[in-house]
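Below you'll find only one chain, the form predicted on its own, shown as C-alpha cells.
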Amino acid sequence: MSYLNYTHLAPELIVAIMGLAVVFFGLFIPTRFKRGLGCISGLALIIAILEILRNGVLWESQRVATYFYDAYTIDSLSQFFKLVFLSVSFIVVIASTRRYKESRYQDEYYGLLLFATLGMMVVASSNDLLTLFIGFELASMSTYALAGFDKTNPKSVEAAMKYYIIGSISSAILLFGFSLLYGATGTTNLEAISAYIAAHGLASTTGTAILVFLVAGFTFKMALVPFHMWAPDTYEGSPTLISALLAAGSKKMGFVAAFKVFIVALIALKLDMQNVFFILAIITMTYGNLVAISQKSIKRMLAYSSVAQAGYISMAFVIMTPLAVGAGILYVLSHAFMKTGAFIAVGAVVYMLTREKKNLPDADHLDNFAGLSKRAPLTAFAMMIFVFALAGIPPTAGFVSKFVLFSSAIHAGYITLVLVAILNSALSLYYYARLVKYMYVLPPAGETLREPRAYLLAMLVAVIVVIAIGVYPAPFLEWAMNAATTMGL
C-alpha cells in the first residue's frame, strides 16, 4: 500500500487520535479548562468532514482503496455514511459545548462521543464480518455509557440499562448469524461469501436459519418492529443530545451494515429478503405512526416517528433496484439531519426550562411547547422546519427523499407498498401539525426564554442542510447513487 492510499484513512485517524488525546489531557487539566475540549473535538470532526469532501471519493462509482486483506474498503458508500456520522456528531458537539460546559466529566463525554463516531466509521468501511462486528461493538459500548451519562437522573440510568441489555442480546443474535454464515461458506469476507453462495448455493434450512438470525439482529439495530422496543425508552431517558446521536447516527450504522450484508453478501437470497422486509416495512411504518399519535412526551413522539421513518428506509430492501437503494441512502442522509435537528430543538427547550425552573420533571412534555414561538421564536421556527421535513413537506429534504423512494417503488411495481407509505405519511402529518399548533397557536405557558447560542448554531447547521437537499438535491442524489453502485447493483 502506498502513502497515497493511506491518506484515505485520514478521517478515522483524526477521530481516533483526537479521542485518545481528549481522554488523556482530560486527566491532567482542571475543570475550568475542559471547556475547550468540546471546541477541539468539533474542530477534529470538521477536519475529518473536509478530508472526505476533499478526497473526491464521493463522486467515484467504484472502489478506490482496500486495506487489511480486503477487510476494510474505501468507496463512495463508506465515505457517504462516514459523512453522515461525522456531521451528526459535529452538530451534537456544538450543542454539547453549552449543555456540559460546567461538567467535570467533559473529557469522558467527548472521548466517548468520538469513539462512538469512530466505531460507526469502521462499520461504514467494513468488508468483513469481523471488522463489522468490531465497529459495532466500539460504537455500542460508547453509546451505552453516553445513554447513562446523566447519572443523577434515574431515567438516564434506566435508559442505559435497557439499551445495554437489549443491545447485548441483539449483538449475540447477530454474532450467531455471522457464525452460521462463516460455517456455511468458510469465509468472513462479504464478497467472498457472495461468490461462494453464487457458486455453491446454500441448503434451504441453512439459508433460512442464517436469514432469520441476521434479520433479527439487524432489525434490533435499525429499530424495526417487532424489535423496536428499546428505542422509545432509551431515547426518552437518555440525555437529549445523546438521543440525537442514537436516532440519527447509531441507527444509521445499522442500515449501512445491513446494506453491506444483505445486498453485497447475501444477494442470492434476494427473494426471501424481499418478502421478509415487505412485511417488516409495512408493519414498522404503520405501528410507529399510530403509536406516535398518542404520545405527550416529544422525545417519545420523535422516537416512534424514528421507528416509522426506519420503515420507509427499509423499503429499499424490498425493491432492491439501484434507484431504490440510492433513494434509501439519500433518505438516510436526510433523516439524519432532520432527526438530529429535531432532538437538538427539544434539547434546547429542556435546557431552557430546567434553567428557569430547577428540577422541572418531564420538561419535554407537549404542554411545555405551548406558545413556544413567543417564548423562543428561533427554536420554534427551526422545530417547525424539522417536523415538516419529517412529514415530507416541500421544499425540504424529507420531501425529496420520499419522492425519490416512492417513485422507485412505483417504477418497480410495488404499488401496494407505496400506497401504504403515502397513507402513513399523511397520518404522520397529524402529530407533527399538532406540535406546530402548540407552538404557534396556543398561548405561551410562561415568560420569554433566553435561547442558548450553541443550540441555535447546531440547529442552524441542520436547517441549512435540510433546506439545501430540498432545494438543490442533485449533488446529494448523485452521491447516493454512486454509493448504491459500489454494491454491485
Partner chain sequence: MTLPLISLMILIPLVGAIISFLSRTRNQARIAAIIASIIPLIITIKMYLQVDPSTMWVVESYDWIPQLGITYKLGVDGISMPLILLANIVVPLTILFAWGETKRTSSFYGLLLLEQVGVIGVFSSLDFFLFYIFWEITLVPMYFLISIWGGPRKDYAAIKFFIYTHIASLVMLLAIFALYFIAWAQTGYPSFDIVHLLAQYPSFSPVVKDVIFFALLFGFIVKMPAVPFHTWLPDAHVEAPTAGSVVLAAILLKMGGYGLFRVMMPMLPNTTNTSLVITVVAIIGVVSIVYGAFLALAQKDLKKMVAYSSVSHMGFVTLGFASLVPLSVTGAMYQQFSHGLITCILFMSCGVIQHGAHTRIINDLGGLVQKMPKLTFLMLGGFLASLGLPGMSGFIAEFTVLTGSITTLFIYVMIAVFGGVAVTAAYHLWAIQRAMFGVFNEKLGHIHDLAGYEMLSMAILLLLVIFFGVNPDPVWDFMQAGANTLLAGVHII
Contents of the next structure:
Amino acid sequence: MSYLNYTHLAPELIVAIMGLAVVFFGLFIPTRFKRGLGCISGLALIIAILEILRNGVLWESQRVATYFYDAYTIDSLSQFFKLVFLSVSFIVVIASTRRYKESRYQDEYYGLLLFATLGMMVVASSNDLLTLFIGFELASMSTYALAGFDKTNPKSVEAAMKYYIIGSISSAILLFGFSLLYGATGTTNLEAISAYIAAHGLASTTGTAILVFLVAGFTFKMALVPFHMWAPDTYEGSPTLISALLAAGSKKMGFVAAFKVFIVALIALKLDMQNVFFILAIITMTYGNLVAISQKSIKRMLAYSSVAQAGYISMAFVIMTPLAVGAGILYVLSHAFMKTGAFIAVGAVVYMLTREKKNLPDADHLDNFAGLSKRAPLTAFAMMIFVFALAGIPPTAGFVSKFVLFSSAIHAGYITLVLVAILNSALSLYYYARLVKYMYVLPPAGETLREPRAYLLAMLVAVIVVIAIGVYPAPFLEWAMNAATTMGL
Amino acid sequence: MVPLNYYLLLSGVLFAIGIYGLISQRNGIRILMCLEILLNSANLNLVAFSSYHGNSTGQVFALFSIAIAAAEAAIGFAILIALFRVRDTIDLHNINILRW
Amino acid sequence: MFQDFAYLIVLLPIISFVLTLFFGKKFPANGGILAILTIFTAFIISAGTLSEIYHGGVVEQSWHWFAFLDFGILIDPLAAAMLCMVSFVSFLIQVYSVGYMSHDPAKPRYFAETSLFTAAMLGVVLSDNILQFFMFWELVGLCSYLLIGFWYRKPSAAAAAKKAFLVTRVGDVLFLAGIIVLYLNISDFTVPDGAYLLQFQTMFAAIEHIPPSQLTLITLLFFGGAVGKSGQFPLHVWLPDAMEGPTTVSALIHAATMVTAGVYLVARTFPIFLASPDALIVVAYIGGFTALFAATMGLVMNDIKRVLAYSTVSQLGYMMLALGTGIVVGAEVVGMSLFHLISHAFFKALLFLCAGSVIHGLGLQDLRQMGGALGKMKITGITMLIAALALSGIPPTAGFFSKDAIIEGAYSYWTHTGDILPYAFGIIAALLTSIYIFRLWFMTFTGEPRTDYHAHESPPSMTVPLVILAILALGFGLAAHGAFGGFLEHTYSEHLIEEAAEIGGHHLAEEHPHPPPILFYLPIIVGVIGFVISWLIYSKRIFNMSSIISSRNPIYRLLLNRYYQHQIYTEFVAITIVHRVLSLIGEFIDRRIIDGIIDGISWILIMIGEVIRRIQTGVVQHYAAWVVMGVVALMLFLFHGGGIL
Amino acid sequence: MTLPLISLMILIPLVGAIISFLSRTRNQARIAAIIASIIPLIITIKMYLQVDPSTMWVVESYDWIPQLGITYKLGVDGISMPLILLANIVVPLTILFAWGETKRTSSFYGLLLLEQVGVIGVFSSLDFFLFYIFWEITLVPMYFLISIWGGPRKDYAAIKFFIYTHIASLVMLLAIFALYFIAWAQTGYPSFDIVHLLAQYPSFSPVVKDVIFFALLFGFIVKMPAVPFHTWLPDAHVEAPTAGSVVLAAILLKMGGYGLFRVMMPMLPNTTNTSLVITVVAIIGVVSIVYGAFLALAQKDLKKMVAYSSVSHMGFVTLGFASLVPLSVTGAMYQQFSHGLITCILFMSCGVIQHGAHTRIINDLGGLVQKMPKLTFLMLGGFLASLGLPGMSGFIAEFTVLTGSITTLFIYVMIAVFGGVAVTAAYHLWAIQRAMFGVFNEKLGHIHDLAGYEMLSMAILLLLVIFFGVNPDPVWDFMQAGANTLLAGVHII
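With the form predicted on its own in hand, show me what the form predicted together with the partner chain looks like.
Let us now look at the entire complex, which starts with that chain.
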C-alpha cells in the first residue's frame, strides 16, 4: 500500500505548505518583519533538501514509490532534479533576503518562489502528462510573475511580457501536442503511452507531429534555438536573482520534462528525436556562443552562454545511451550551480552599484566589472570560479560534466557532434576570459564596494558545490547514473 | 455523431487562427485573446479525443487546462497593466528595449 | 712522469681563465702573471711528455663522460709536437702581452680570454676522440670571437668578431655533419677493447668497414671544418678582418692556435683522408689555390696587419697543399705539413709581434704612412727581416726547409699524376710571398718617414720574445729538419697507412725522384727574385707605381677590393639572400598566412556573431514567428529529410 | 610510513600559492613563494638520490571516480624525473629573479606557484584524467600572468594563447576518450590509466589508431610548439612579463615534449603506417628547426627572436622523438632539460634589458655592455649556450639528437644541420652584437646594471647550463634508462 505512505512526498509538502503559509502570514506581518519570511522559506528549502538526502532514494536505481494512480512517482531521477531545484531556490532565497529586505511585497515574492519550486518538483516526479502539465504551468506562471517583480522597472516588465507570451505559446503548443498524444494512445500515463506504442505502433505522421509539438514546447523552457528567443531578453530584464532561478531552475525543469516524455514515453520515436536534437544541439551551442561574444551586458552574455550550455546538455538526447543521459543529468546539476552562482554574482554587483546610485542604467554592463577584483574581491573570485567552470576549466564541475558528456558522445561514436561541441567550448573561452580579464586585469572602475553578506553566502554555497563536483565527482556521478537508469534506457 | 476529423479540423483551424493572430497583432489584449484561442483549440482536441476513446482522462485534462488558462490570462493581464503603467502603451511592437 | 700530468696541460690554463676572469685585478700584472705561469707549466709538461715519448709510445688516458663517450687524452708524436709549439708560442705571446697591453684597462679579461684560448687549442690537440676535438674546436672559435671583439666598443671589432665566428661556424657545421655521418657509419661497428666510439683509434680501425663513398663524404665534411678554421678559400674571409683585435691576439690566432687547428684536423685524421679516393686531391687543390689566391691580395694591402693576415692564409694553403700530396708521398706529409706549421708559427708569430711592436712604437698601421723606422727600432727591424726571410723561404731559415719540402712534395705529385697545377700554385705563390713581405719590410723600415711620427723602441718584455722567436725562426729548421720527420713518422703505423692507401686506391711512391736542378733551386730562386723586385720598387723606387696603383686599373681594383668578397658574402649572401629574402619570406608566411588564417577565423566568427544577434529584434511577435517557423521547419525536416545520422 | 612525496610536491606549492594570494605585503608573498617553491626542489633531490630510473617508482594510487575507472595515480620515472627537477629548479629561480616585482605581488608569486603545481602534476600523472586536469590548470595562471603583467598587446596575446592551446588540449581530450572507450570495450573494464591504455592501443583497428595518434600528436605539438602551430608562442612571449615568459618557455613547452615521450612514443611503432608517421613527425621537427631559426633571424624584437629560437630548439625534440633510437630519444629529453635552463637566461636577459632600456628593439639598443657589463656577461653565456656551443648543455642535446637520428632519418638530420645550426649562430650573434656591443646609444639614457637577485638567479642558471654541458651524466643516466624502457617495448631498436 505504498500510496498510503506519504513520507516520500515530504519535500513537496514542506514547500507547498510553507508557500501557502508565507503568503498567508504575509497579509498580517508588517514590512519590517517580512524578512523573516525569507529566512523561513530558506529553512523550508533546506529541510526539504536534507529530507531528500536523508531518505536515500538518490542511491536507488529502482523506482521507490508511486502515488495518485500512477501519476506521481518517486525515484532517483525525480529526487535528483528536486535536489537541483531546491538547491537553486535555496541559493536564490539566501541572496533574496538581502535584495528584497525592504520590499513590501516580500511575502508574495517568497510565496511565488516556493510555488515555482513546487511546480518544478511536481514536473520532476510526474508520471502523467496531466501532472506534468500542471507542474509545468505552476512553475511557469510563478516565474512569469517573478520576472516582472520589479514592476516599476520597464525592463523587468518587458522581460515578463515576452516571457509570458512566448511561454504561453509554448504551453499551448505543448498542450496541443499532449492532446494529440492522448488522441493517438488513449492514455496520459507515460508508461502506458510507451506500452501502447510498443504494442500498437504509432502512425509516422502522427508521431512526427506529436514529436515536433512536444519538442517545441519543451525546448522553449530549455531555450534551444530557435525557441530560445525569449531567454536572453528575459534573463537580461528580470531581476537578476530571478534570472538565476530561470536559467538554473526553470530551464532544468524543461530538461527533466523532456527526459520523462521523450525517453520514458516516446522512446519509440528515438531515431527522429535524435535527428531533431542533433540539429538543435549544434545550432544552439554555436549560436549561443557566437552571439555571446559580442554581448556587453553580462546578464545577457550569461543568457546566451546558458543557451549554449543547453545545447551541450541536449547532446544527451542525441546520444541516448545510459552514460550520456547520466552525463546530461550531471551536467544539469553542475550547470544549475554554475549558472545560479554566476547570476548571483552579477546580482551582487548590480545590487552594490544600484545601492549607491539608484536607477543606474545598465548596472550589469561589462564596464562595471572592470577591476572588480579590487572593488569586491570575494564576488570577483566567485565569479571567476563560475566563469571558468562554465568554460570547462578543471578542477570544476563544468569540466567534469563536459568530460563525462563528451566522452559518452565519443563512446557512442558521435565524433562530429563532439567536435562541434569542443570547438564551441574553446570559442566560449573567449567571452568568459574577457570577463575575467575585466575583473582581474583592468583598473577598478570605482570605489571599493561593501559586499553584501547574504549574496556572499549564496555564492559560497555555489562555489563549494562547483568545486566539490569538480574535485570529487564520484558520488554525484553515481546519483546521476542512478537517475538515468530509472528511465529504463 | 460528428466524426472525429471534424473536431480535429476545427481545432486545427482554431490553432492556425491563434498563431496568425499572435504574429500579426500588435495590441497586447488581442495577443492574449489569441493565446486563449490557442489553448482552446487544444482543449477541443482533448475533449474530442476523450469522447472518441471513451475514457474521461481527456475531459479531466481539459478541465484542468481551462482552469490553468484562466490563471494564465489573469497573470497576462496583470503584466499588461504593469506594462501600461511604465510604458504608457500596450503596442507590443514598441516594447523592444531588450534586444540583440 | 710528465705524462701522468698531461691533463694539467689543459686544466691549468682553464684554472687561470676562471681565476683571472673573476679575481684578475687582485693578481700581479692584472692576472698576466697567472696566465704566464700556467702556460709555462703547460709547456714544461708538454716538453717533458715529448721527451718521454720521443723514442716511441703514446700517452693515452680516458675517463667516462656520458652515453658512449669518454673524455680522453692522446699524445702521440703529432700531438706532442703540436703541444710544445702551441704552449711555447702562447707563452711568448703572453709575455709580450704584458708590455703590449699595459695601457688597456681590461687586462684581466684579456688574460682570461687568452688563457681560455690557449686551453681550448691545447684541448684540441690533446683530444683522443673526434667529438671532444670538436668541442674544443668550437671553444677555440668562441675565444676567437671574444678576443677579436675585445675592443667591443669599436663597431668594426664587434662586426669582425661576429664575422669570424659565423664564417668559421659554417665550416664547423660541415665538420659536425661529418662527425654525424661518421657516427652513422660506425655506430654498429664493434669497438675494440678499451676503446670507444668516435675515438680516433676506433675510427681508424673502422676504416675498412666504411664504404669509400661515405669516407669521401666524411672527409670532405671534415675538410669543410678545416677550411673554415684555417681560412682556406672560400671561407678565408674572416681572417683578415680578425685583425680588429689586439695585435697579440692576431699573433695568437694566426701563428699558434686557431688557424692551425684546421691543418691539425686533417693531419689528425689523415688515414681516413688517405682512404678516401678523392678527398686529398681536393685538399691539395684548395690548399694550393688558397696559397696563390691569398698571396695576390697580400700584394696590394696597405694595412700592415692585413698583409700579414693574407700571408697567413697563403701559408696555411701551403700546409694543406702538403697534406694533399699525401696520396703520392704517404704519411710523410704529416711531418712535412706540421714542420711548416711549426716553423710558420715561429716566424708568423714573430712577424705579428714585430708588427705589433711597430704599431706600438709608431702608432700607425698604414704602410703608406710609415717608412724609415729602422733607425729607431733596430731590434724590431732586424727580427722582422729575419721573419720575412723565413717566410719567403730563403735558406737557411726555418721557412726554407719547411716550404722546400712541400714544394718538393708537390713535384712528386706532379711526376706521379701528371698534374702540374698544385706545383704551379706553390711556386707562383712563393714568388708573390716574397714580393709582398719585402714590400712590407721596405715600406716600413727603409726610406724616409712619410708622416710625422715619433718612433721608439718597445720595452724589453716585448723585444725579448722577438729575439727568442727570431732565433727560432732562424735556427729551428736547421736544427730539427732531420729529426722532426723521423719523430712524426711514428704517429701512424705503416700498416694503417698502407691499408688506408689501398682502400683509397692510391699507390704510394716508394722513391721520390729528385727534381732537376733548375726545379730543385726554383723555390730559392723565386724567393730571391721577389726580394729583388720589392727592393727595386719599394726601396730604390725605380718604377713609378702610380700607373699600376690606380683605381682605373681593373686588376688592382679587384685585388684591393679583395675580389669583392665583402659584396658577395656579406651584402649579397648574408644580407640580401639570408636576411632580406629568406627570413622575410618566413616572416611574411608567419604573420600574414599562418597567423592571418587564425586571426581571420576569429574575426569571421566574431562578425558572424555580430550579424546573427540581429535576429533578436526585441519584438515579441517576431519571436513568436520564429517559434512557428521552428515548428514548421522541424516538421518539414522530419517528413522529408530525417535520417541524417 | 612513507610520505606521499609526489603529492607533497604538488601540495606545497599549492599551499604556498594560497598563502601568497592572501598575503598583505610583498615581502610576505615572496618569502612564502620562495619557500614553497624550494621545498619541492629538496624533495626532488631526495628522490633523485634513492631511485632506479628504469621503472616507475614512488607510485601513489587512490581510487577517485571508480565508475569511470579514474584514479589518482602519480608516479615518476626516468622520463619525468628530470623534467620535475627542471620545473623545481626553474620556478624558485624565476621567483628569485622576480624578487623586485612591484605590481600586484601577491597574485604574481601565487600564479607562478600555481604553474609549478600544474606542471609537476602533468609530469607525474599516470592517469589520463589527472594528466588532463593538470594540463589544463597550467593555462589559467599563464593567462593571468600575460594579461595582467603583459605588454601593450597583452589582450590579444593572452586570449590567443588561451584559446589556441585550449583547442589543442580539447582535441587531445577527444583522442583520450577514444583510447579509453575502445580499451574499455576490449578489456571489459574502464580505466584511464595511461600505461594500461597505451598497452591496449596496438590492438585497435587501423583507422582508429591513426585518428587517435594524430589527435594526440596535435595536442602535444601545439604545446611544443611546432610549425605550423607555433604562432601563439611569439605573441605570448612578447607580451608576457619576464617571469611569465621564463616559466612558459622553460617548463610549459616541455609538457608537449613530455607528452610525446610518455604517450606518443609507445604508440608510434604501432601505428598503421609507421614510416609515414615518422616522416610526418620528422618533417615537422625539421621544419620547426629551420623555419624557427630563419624567423628568429628576421625579428627586430629581441624577445621575439628568443621566442622563435624556442620554436627552433624544440624542433630538436620532435626530431629526436621521431627517430626511435635510444640515443636520440635520450638526446631529445636532454634537449628539453637543457632548453629549459638556457631559455630562462635568454628571457631573463630580455627582461632586464626591457626594464633598463625600456625597449627591446634590437636596432634601438647598442653598446649596452658599457652600462650593463654583468648582464652582458651572463647574456652572452646564455646566447652561446643557445647557439649550441660545446661545453654547454645545449650542445650535448643537439649533438646526441642529430647523431642518434642520423641512422634512421638521414636526410632530415642533414637539413637540420645545414639549415639550422649555422643560422642559429647567425641570429644569436647578430642580436648580441647589435644590442650589446658597439657604440652606446645615448638616447637610452641612464641604465642600471641588473640587480643582485637577478644576477644570482641568472648566474645559477648559467652555472647549471655549464655543469650539465660538461657533466651530463646525472640527468643523462635517468633519461637513458627512461628511453631504454620506452623503447624496449618498441622492438624497433
